[in-house]
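This document starts with one chain, in the form predicted on its own, laid out as structure tokens.
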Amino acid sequence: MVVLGFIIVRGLKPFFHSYRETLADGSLAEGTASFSYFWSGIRYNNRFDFETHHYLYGIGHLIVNSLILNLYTIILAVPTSVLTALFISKIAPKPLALILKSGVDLLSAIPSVIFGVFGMGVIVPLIRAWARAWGAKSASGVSLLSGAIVLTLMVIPTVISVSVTALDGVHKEQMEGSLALGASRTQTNFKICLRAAKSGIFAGIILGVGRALGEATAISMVCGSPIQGITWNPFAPTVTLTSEMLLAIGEAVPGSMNYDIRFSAGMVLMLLILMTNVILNDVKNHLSEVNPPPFFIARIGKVMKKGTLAVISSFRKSWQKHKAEKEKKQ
């Protein structure tokens, strides 16, 4: 909690202080940085506006890279993770199945730095090779695609460690009922397991992509770094919310715009992983429940329409009791 009160108020900080700095062509400013720009600029820096008397910092487009490059992640590492999950825990012999959760075990206590450098010395130049073969243009394999292979990378170790303690929680009793009746091993894998064991799979997943959110330095070094502007080609180079907050921290002054502004933008992305959660567990609890409620969203949109149907309910009886009041008077 200490944390997290100490990132909004260093992060709301820009908003309501100004700053008086001097710009790279001499010239003197004052000023705060504007909240619209903020959320919606295409541009990290833009300078100052010396109109409005606001600093330009957009993270618009972070939010939007940083969304799809987790959108990739998700797609390539959760089937990866879930099934070889599944091949650990109930289909692979004993042996094997030690010698592959040693594997994730120690994969998962690699830092990210290592995969970066990983990434910059097989992950890229694969992803260069693809593209001149697929007739893709590419910035020397530094791309979209690459950071989300590496990123895909550092989640399959979270994720199949949580599920296959998932799997490994389902009751004998099921499989063996499960193939009383018929079912193949396979059908009893797929139908059986891997239901009774999604709240637990889920929690790897939410886990798994709250590392992803939350990554920088092995992101850095595959991205690239683009000046402006949305990533959607996955061979061109890409720049994400932290990647841009670790982007030149140590030219930036204490206590200047270009440091401060960096707090605001670490408040954002604890606001997106916890909106990425609070989806996911609507998701999760959806999902395990035979008679599932609607989903989060859905229930706030209910509530927020009845709140405006009373709004307008009541000022309606307020007007139509001010009307009768006045026509009584004349």
Contents of the next structure:
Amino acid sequence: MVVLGFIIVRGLKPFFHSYRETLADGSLAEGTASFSYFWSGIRYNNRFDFETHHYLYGIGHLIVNSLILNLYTIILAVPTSVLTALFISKIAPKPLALILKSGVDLLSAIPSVIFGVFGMGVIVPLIRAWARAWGAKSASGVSLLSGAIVLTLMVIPTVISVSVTALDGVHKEQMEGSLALGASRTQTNFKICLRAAKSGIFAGIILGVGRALGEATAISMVCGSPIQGITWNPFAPTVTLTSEMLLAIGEAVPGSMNYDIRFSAGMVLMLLILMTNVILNDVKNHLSEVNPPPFFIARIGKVMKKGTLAVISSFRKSWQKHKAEKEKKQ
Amino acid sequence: MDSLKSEQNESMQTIFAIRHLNLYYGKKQALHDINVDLYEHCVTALIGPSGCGKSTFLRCLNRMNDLIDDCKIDGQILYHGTDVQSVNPILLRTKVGMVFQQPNPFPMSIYDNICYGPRCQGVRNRTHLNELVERSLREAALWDEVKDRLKTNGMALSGGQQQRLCIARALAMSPEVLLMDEPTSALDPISTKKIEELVMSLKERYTIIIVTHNLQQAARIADYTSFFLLGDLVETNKTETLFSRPSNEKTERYITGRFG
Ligand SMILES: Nc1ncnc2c1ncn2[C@@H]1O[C@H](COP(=O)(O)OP(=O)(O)OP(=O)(O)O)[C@@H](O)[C@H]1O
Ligand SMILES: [Mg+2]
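Show the same protein again, this time as the form predicted together with its partner chain rather than the form predicted on its own.
Full complex below, order starting with the chain above.
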């Protein structure tokens, strides 16, 4: 909580505190960061606006790029880890399953720098070769796709091990019930086991997404650092909230705009992770129960509707009272 | 009387003929040299003290014991004259359905629960599935209770309804035989009564083999009763005969409550 408060206070500072700095071209700037450009801008550290006295730091593209990178990661990671988990839990013979399980647990303990180094040394060259073969315009292989692959490698151990636990917990009676109806093993695995374990599997995916959204080191090593813009192209370099925060942090002077704005980006990152978690948890709860509760979002909507109606009716009442009194006077 | 009995026996078709069945879990022998005929369109009850091998025997009939790693079977189980070990287990299980002790509906809607088996066999036609759902639920005496909420989750039903859903699910495959392993032991008396009535009404179209611990239940619903003891099949007889004039002394002691 202390950390949270600290980040929020520091993160809001650039928008209220006036910073006096010498720009690269020698001119003197003084002002706050522009709040609207912060959200909508697609270029980080654009320039200083002398008319409005605002520093222009945009993170709109960073947010979107973070989400895109995560989307790619989910697309790669979810099928691989769910299928692997199914194999470990239901198909592999016991000794093999045991070996695989401990292997997966081992993988989840590897620090992210190692994944970053592996990505730089192996994935990036591979993507480069692939991009060349396809004729895509990627000179170096440092790209969105490399980032997604490295993130996938990082998150699948977690997702797999949580999913295996969920799948191991599927009741034997359910599987027997399916087999006794003449379903094959494969049909039982996909139609019954996955379905019965879906909320547990989803919990694993939430953990994985949480880790992927917050990952910085490995991404800054394999994704490159374009200055601006949103990219969907898997072969193009990309820059995300986390990697931008790390970028050239050694050269930033503490107390300067360039330094403090990173706290603002951090604040947004936390917000993003929080929101993703709320939404995903909501979906998970929706999956898990026999009579699922309505979506959290829907509940908020209901409360807001109720509140608005209450306000309107109270206004109406006081208006009628007012009117009645007026008539009395007359 | 005796001549009448043999006449009936002859008119009745044998659906399962079990010959010299021995079953081992690892080194432990769970069934000893079982020989018995089970008749079509009859209710056969399997009774006996706990751990005597009733479930084990029942699970041989649709090869559910295949799923247990160290289970080994000797002897023959002839289904319509062919050994079940030589038929495709999936095909066998579509013909020989099973209902378990604990109701085990799948975590999906009532409708999808019923369609599960047929869909696994590739049935996709919507109108056909709709008919199937209604027919099976009617047969399982559940239709009136759930017809307005076929989309609700099967696990949201009461225990007795869940068990009838499981029966409906098995009936949707149009099986010939229904194996039931203590289907009412987890249910209250009213649900139990419903299922008993259901079993009696189903025997016109299906052959039912039911394991039960409740001797009155066996007496009420079964045409034939088999008594198991410690992995042996002690006696098989017409239910009336077995309960009034058991030919084996062990049976007599069991049904009069003197052991087990
Ligand atoms: N999967 C298994 N592995 C090893 N032994 C088993 C297995 N299943 C059952 N047995 C043994 O086989 C014997 C018969 O068990 P079975 O479940 O058939 O008894 P039952 O008559 O159905 O008992 P109950 O009335 O309690 O259900 C028991 O001694 C039991 O311990
Ligand atoms: Mg049993």
